[in-house]
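Just the one chain here, the form predicted on its own, laid out as structure tokens.
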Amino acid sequence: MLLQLSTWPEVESYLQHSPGIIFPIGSTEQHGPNGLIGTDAICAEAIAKGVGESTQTLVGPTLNVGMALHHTAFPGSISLRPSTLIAVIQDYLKPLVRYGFTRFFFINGHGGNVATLKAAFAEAYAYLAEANLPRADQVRCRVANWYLCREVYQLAKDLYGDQEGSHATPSEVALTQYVYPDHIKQAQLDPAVAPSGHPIYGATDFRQHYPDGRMGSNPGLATPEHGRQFYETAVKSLSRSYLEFLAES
């Protein structure tokens, strides 16, 4: 059940048995030669409705901006500010518990906005409380980060072992492959493996340390039947993981 795809008297019906929801964010950003752009929102999209459909879940639209400064020295990568992030989870926020939404589980592909979505969670309940809202004191967030499931990692690790890297990664890719099958890229790959190991800095120190976007990785071992498997793991995962939420106290 998608909230874009629903009226209002169906979410009011829907909120008669379940106060949770699920946000789909990701990034678009850079990912190396043969990665297409929006790979984080895509991977998360695609898993959060596959999470919904598991559990009979509404599924929000798709935050596809995130937090990657850092990836903007290269051409196609956009980005939020981590104010204008947290900001913006707020927003989404407030209205939704004034209607009774009161669990919200963000299946995240971008390992930048993590920290934001903390920061923005720990804002967020006392920026609720502040408002007098009914429920604020109710109010849970997650964030799950498919691609750190345990399942996902293991299955990663055995089939990339350390060619996985930390971005550009092969199970990304093959996730969007699988997604996307009409738009696969090639390109050269040179070398096979990227660098790794310089710490994250400014966007211009990102480009020079990581010249064609990748970290440790070789996402030219990533095919579509790869994709599919780390769909259904990160699905069957993920629902366990949001059914578990749901029912915390």
Second form
There are 6 protein chains.
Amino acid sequence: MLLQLSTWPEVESYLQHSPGIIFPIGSTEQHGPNGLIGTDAICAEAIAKGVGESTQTLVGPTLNVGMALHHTAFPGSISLRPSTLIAVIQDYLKPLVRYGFTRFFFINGHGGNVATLKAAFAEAYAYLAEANLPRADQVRCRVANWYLCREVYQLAKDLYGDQEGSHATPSEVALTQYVYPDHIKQAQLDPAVAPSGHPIYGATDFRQHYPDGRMGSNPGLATPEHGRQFYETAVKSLSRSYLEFLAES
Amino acid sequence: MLLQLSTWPEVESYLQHSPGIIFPIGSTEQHGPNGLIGTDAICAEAIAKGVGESTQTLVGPTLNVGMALHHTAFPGSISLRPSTLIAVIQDYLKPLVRYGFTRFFFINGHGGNVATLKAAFAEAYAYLAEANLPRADQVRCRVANWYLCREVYQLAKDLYGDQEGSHATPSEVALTQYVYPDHIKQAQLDPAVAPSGHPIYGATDFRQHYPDGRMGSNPGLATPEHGRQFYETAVKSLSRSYLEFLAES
Amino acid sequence: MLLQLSTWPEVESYLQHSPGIIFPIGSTEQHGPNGLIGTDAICAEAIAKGVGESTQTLVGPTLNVGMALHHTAFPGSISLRPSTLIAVIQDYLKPLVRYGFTRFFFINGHGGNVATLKAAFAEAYAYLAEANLPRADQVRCRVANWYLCREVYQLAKDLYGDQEGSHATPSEVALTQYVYPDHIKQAQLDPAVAPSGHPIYGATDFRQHYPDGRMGSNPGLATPEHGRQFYETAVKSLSRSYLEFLAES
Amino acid sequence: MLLQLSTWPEVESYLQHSPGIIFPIGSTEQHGPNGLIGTDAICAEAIAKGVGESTQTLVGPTLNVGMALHHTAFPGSISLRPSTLIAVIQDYLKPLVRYGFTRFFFINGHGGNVATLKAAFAEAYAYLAEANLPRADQVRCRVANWYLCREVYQLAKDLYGDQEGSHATPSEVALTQYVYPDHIKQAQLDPAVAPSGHPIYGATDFRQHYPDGRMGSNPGLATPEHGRQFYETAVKSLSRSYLEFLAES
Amino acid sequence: MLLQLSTWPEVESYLQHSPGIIFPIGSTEQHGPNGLIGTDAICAEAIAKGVGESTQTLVGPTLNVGMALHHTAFPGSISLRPSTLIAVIQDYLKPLVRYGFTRFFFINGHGGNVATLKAAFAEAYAYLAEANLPRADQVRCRVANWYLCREVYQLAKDLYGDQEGSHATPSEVALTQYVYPDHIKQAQLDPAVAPSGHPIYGATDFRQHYPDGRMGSNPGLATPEHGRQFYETAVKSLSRSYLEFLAES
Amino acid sequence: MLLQLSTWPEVESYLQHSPGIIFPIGSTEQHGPNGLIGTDAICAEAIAKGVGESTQTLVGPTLNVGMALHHTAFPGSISLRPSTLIAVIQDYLKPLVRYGFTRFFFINGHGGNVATLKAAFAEAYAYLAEANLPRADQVRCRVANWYLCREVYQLAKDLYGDQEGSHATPSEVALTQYVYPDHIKQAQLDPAVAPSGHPIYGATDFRQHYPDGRMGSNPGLATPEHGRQFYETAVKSLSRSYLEFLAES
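Moving from the form predicted on its own to the form predicted together with a further copy of the same chain:
Below: every chain and molecule of the assembly, starting with the one above.
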């Protein structure tokens, strides 16, 4: 059930039996020579829709732009500042909590979002309490990174070993190939496996150390069929996580 | 050409021949008993993709949540505060201007966004100049409301006359029916034409005066075939507008 | 009745019979070679005082500086950023709502203020509700542009036709001449009618396209006697608007 | 020379021979049973115009609303938050520094503004440097409190002794009587001299300790003739201060 | 009793008999050729601990970095912007007021903090009321500058006369020598007494006028024994001030 | 070498041979029935001083208050909002980068700081670049959590096994006992090992699930001698980390 494809009376009904909502959050950032700029949003959205279907849960619109300041030396990357994303999350939560939502499950496709999301949740809990919303004390937010699900991680290791890397990975590229089989890009990957190991600082430093945008990965290994496996594994794993989140005391 | 489905080297190439980018911006807000909550984003996104194709222009990810604070007494509506949206627009523009983009065309599906977008453009122009970006003085932003295109407006008048109204209109509902024919909602519309004429203030006041969310409209008149006409009319009209925007001295 | 010339017990008494207050809002910005930098504030203030007298309404102090970032390539122009003006409006409203004011009528002299004011009203309604002020849900703000009153617009058309233009117009210049007959400026206007038609972007772009600051206008046509007519027409028209605003259900 | 009554070419000329501008800043706040709510702005504006005339200096529009949060338990008082006023000052300075102004002299009528103004100046100096404005390092701001000029202070002591008090003082009330002789208010002052000595905290606490708004003052002693003396004394004293400020190495 | 060395149950007990807490606030800024960068924090912290002991009052952690933007042309100086410090103070107060603290006594070692602290207190009082905290109306904050205590001031005058100056003073240097006898710095002070009299503007201007960082002072006069006297005098004086603050009606 | 105990000429000299500075960051928050509220700051500060000595590195003043909003249902806890901490970090970095510092090593004692610090670093890198600071692109920040050093973690496991827990742990309590042997608190710990496993949401929820503040820990196992071991292990491990950070290409 997608919020965007629902009417407000349908949401009102939904709230009779569930206080939970899922938000996909991605990023709009370079993913190496052959990865799509929307990779993180595409993956998060596809998996969130799958989890929504399997758990009968409302799925909100995708947060397409996340915290990717370190990628902004590569054309096409866009980012919110952390303080902007904190404000955005607060704005999302305020009306939803007033309607009765208290469980927010963010299915995330981008490692760079995690820190800011956690900061945003903390700031939101405190603000909701200050604004004296009735259910403020019951609000719970969770960020669930699809690529860190144990089974997903294992699958990536089995398929790619060390060539999975940590950005523009074959696993995420595979998933976008599964979702958008007509947009599989060919690119000369030189070297086959990108450099790795340098920590993330500012945008210019990032590009100096990761000149084509990849971090230790070989996305040339990706196939749409792998993507299907990642999709199904992630949906299964995160559906279970979501239900546990909802059932938490 | 969609930014989300492009690679960064493709964006780099694109910038060799065009400084323009299109962003669809919608809203996540109630659209009456049978209108989709994502109506404004769905319409803006569909039309933006059409304009992008017809003009060979890069289309960025959809801004799904806009300024809809006045709708937040209806479950499911989400809004950014104006000051948050101003920050978001600034964040989007900063890296894009650094890459070389200077023409930003926002195809908008929600009247409530217009004021804040205009404010955001003004604040962004000033900030970009303070941050000493090379092309700051050449940056131009435009908000293009598909529903106000002369030909679209005329079509709505021809098809619905006074029953077009100003929110949850048959024209926008028709367009969503064309885009999502499997998500056409049935609802008892009582009365057939909703109340109208009360100005927009806060969320509670809005709901008191517009109890089912519609403003002077009869979305029961919408058909997917109408939606196709609106789509084609809007794409044609806004493609022309975009090219004029790009060609402006 | 001017707030600045009242005592607090007088305001307390006033609130017994009216929840309304009028705020003039102008701008401090270039108005071409012979227009006063304070034109928008002078016009708004004069008309607001007239409306206040004719409707027995409290008139607050003039907001002299508005949103005029696009004029800031001309010496003497000052502007608030939109996000600052949003904060200012929120600050004004908070105590006034606590005292019992719920109807805020902004008589505006500057087109560039409108978008930001509308954004500010939306943000204020939401914040007042979050701060749990007793009458937050009843607060209503209105921006009334004196130059767009139907009768004013018609008068300008009758007097100046196409030479009215859209900035540094003969109508507003005339009004300042009526209010400040000792400060009528002479200036060579070359050409008699300024360029027009270029949209408003950033400050540098504005000055490039409107080199002397005027937009399509010939303020050389202005006379103090015209100014008197504009004043009287606007006061009459906005007095009616204000009373309708107050009487709204 | 008033900025509001000047044209932009006149400002351009002015900058050829002076980098200085004067801003009156007041407040919109209760001034006891018979003091005008606009007292601080009225006094600051009148004196600033006088100083402007005697020193041939440009005088900007009056900042009518200052930092008066502690007065907001009395109907009619309005205040900016300190952080808003800091933003306002920064916004004022940015374009003016770009035009060539580097000496900002704020003639102030309200003690509550001083701390925030000083904080605002510090924040503005730093921001202007970060925005790389050409003359950022030469910018100097000064707050000049008319009521603290040595000669003014002496005059108040001579005329009123201990009954001058510290808010809604006979000296400031006298000055408003001189400026607005038609708006002299009569009020029963009970007791003749208000309580004094309690420090300023929040708005509710303030009203509890100063129930009619006065602080240790007897504004019943004010006369328009006193007002004239205060006006002339302050203009003379601050004109000298301004010229010294301008001449500082 | 130090907050940092207490447990939460001890704080809970403390609140049974006192609503007061002391915060030392200093600065991290240059103090001339031989003054410690932490001088203001060291002095404030030492004295606050003394006052806490003598009055049985809880002492919170030291605010080590204050508002010192004008010192930031000298290596090692750090500063918060005023608007940041305002946010910090608000954040400190919110939970403490919720626990039951209503008397906040800031023992301050840096003149540059005073304006921003006063602004911060005003903003905090207002915000606490908006957030509807139970005791918001009873909250009182006080800034107590140890160097301005009458007895301290007299002692400095007796010991140093005109060579006390106003920054990097022998009195504060002496106090740090008493607290950190192993960190007494030797430096050639040339001239013995630094320049004085230039007002404080931005950082670059400050360094131009005060090239070694001192303002009218001769810190070469300082001795640890003087420091002991300043310490004892200040503790005695501020203990009395704190108790009066607590006893205020 | 402590910044607080240095003079500005000493800092100037230091910068000739090193661009690095260490900041201890802790928190002011409940640490269970017998843990000190300042635990995280005490640990971070002690270790930072040790690392500073062993590596000849400048150590800045301790950030005593961090992001601990989830602890604010326990008396005595204080927290910055994440957005405030982001502003604080930006303020710290701006002048230091201007002086020549480019390597910032935050020795952290509180898990709740990590997300916000990472967000703050990202926002700071971007802002420094916008402010056009000379070395903006070379700035690198690192958060180093002493309790997560491999050798420290192993020691805690060896000493306490499962009773280490994740908040108010015996390891951190031991370290404070080593640093402040005179402030060892006795408290009945009931149960000996606190509950664990519940995720962290808002403050009220936290206290409901962790009624005495501990999370899965038994701080009754702590001894000052353990503390010494933790101290030495952490200093050794983080000294190595710091030097590697400095040597990074």
